[in-house]
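In structure tokens, the next block holds one chain alone, the form predicted in complex with the named molecule.
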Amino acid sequence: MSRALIAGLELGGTKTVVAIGDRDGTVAEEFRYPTTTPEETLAIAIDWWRERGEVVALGIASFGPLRLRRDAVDYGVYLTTPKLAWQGFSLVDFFAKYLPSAKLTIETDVNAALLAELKIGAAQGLKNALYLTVGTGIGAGVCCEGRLVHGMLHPEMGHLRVPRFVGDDFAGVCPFHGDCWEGVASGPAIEKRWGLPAHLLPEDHPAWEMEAYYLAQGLFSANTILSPERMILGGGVSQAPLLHERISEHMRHLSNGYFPDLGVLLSPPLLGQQAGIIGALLLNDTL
């Protein structure tokens, strides 16, 4: 008889991580490879699992947008993703066909990362938290009163409107809205505005004051709406030196004494690059 596997799958804009492990988030073995078309990307995952046993439970942490309401007719279908090959693709139909014995749970990559941080990371023991990633895009996972938030679709906080930094007339890079939060503060926005990728900009470059201003604006708005107990800031851009301190300073100005020091709510992720795949495994625990 083949071995029963608890599996995790993290589908990222550029890379995919496939894993086996435990429902408590322990990764026993994982494999990383580039994300291409849905059929090709998922076939690699299925072959990888088949060599190891039979998947009985699969947690998927994916980029979006995709429908996550289980009662929706298009549950598990990708919507207006800029990754055109994935638009309209149904994860539910695919896995019903190729892994019919697996119990499937699907989440956004950011909600899964937040779940991991809630269970064993920087938001352990809390019921209200936000996980913001600032990288190729801006995205947030939200947990309110112990439940990951989906709503009609799922939060798409990267498309918040943010007041402009005085003197900044950069048009923004969001193909839908131009200068939404992601449009002015994502990695590609920084690169287009300043002519250098974020990780090559020196610590004292004016880009970082502006970046801290924009991230503080969005986080401040998120705080007013959700009242989180922690706001975890991850993603490639968040690794810039002194960025957390600068954001805290801007939030203090915005708050103007109204909220107790918002800076203490801000935290780097504890699980780093592993949060997504750990979260994917943990999804199997909520069955």
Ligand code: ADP
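Can you switch from the form predicted in complex with the named molecule and show the form predicted alone instead?
Shown next is a single chain and nothing more.
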């Protein structure tokens, strides 16, 4: 008889993580590999799980946008994502075919990461929090009064409009809006603007003052609307040295004494790069 598995799947813009573990978020084993086309990416996950047993519950934390309303006819379908190969692809149909016995729960990658931080991480014990990831794109997970926010779709905060840095005429990289928040401050925006990926830019490069300015603008707007008790900043770009301190300083100037020191609300993810896959496993506890 096959071993019954509790599984997690984190689908990111550039990498995918598959795991088995427990409903409390404990990761027993995981495997990371590049995200490519839907069929190729998910076939690797299926094969990896089948080598270990039979998946009975699967939590999926994915990039978006995708339909998350369970009563929608297109539940689990990718919408106008910049990853063109994924547009119109149905996670529900795929897993109904290849894992028909598994109970499925789908959430955004950022909401899942926030769930993990709320349960066992940097926002533990809080009811109002924001998780912002800055990497291939900019995504936000939101919890208000103890409930993850979805609304008509789900938060798409990366497409906020932010005031431009003085002298910055960069057109932006967002294929839909050009110079929205994601278009000027994501990882691809940094690389296109400066000619090097973020992790290769030295600490004193002017890119970081501009990046801190843009991230502060969006986070300040989020604070005025959501009034979170914690703002968690994750993703590859966020790991740059002194970036959090620079963002805090910009938010202090933006506040101009109206709000308490917003910098104290800013935190790195306590779970680091594991937040997303831990959140995916925790989704199984909501079934």
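Small disclaimer: the values here were computed from a predicted structure and weren't measured. So that the term is clear: the rigid core is the largest set of C-alpha atoms that superpose within 1.5 Å between two forms. Numbering follows the first chain given and starts at 1.
Participant: Can a Cα shift of no less than 2 Å be assigned to P197 between these two forms, given superposition on the rigid core?
Facilitator: Yes.
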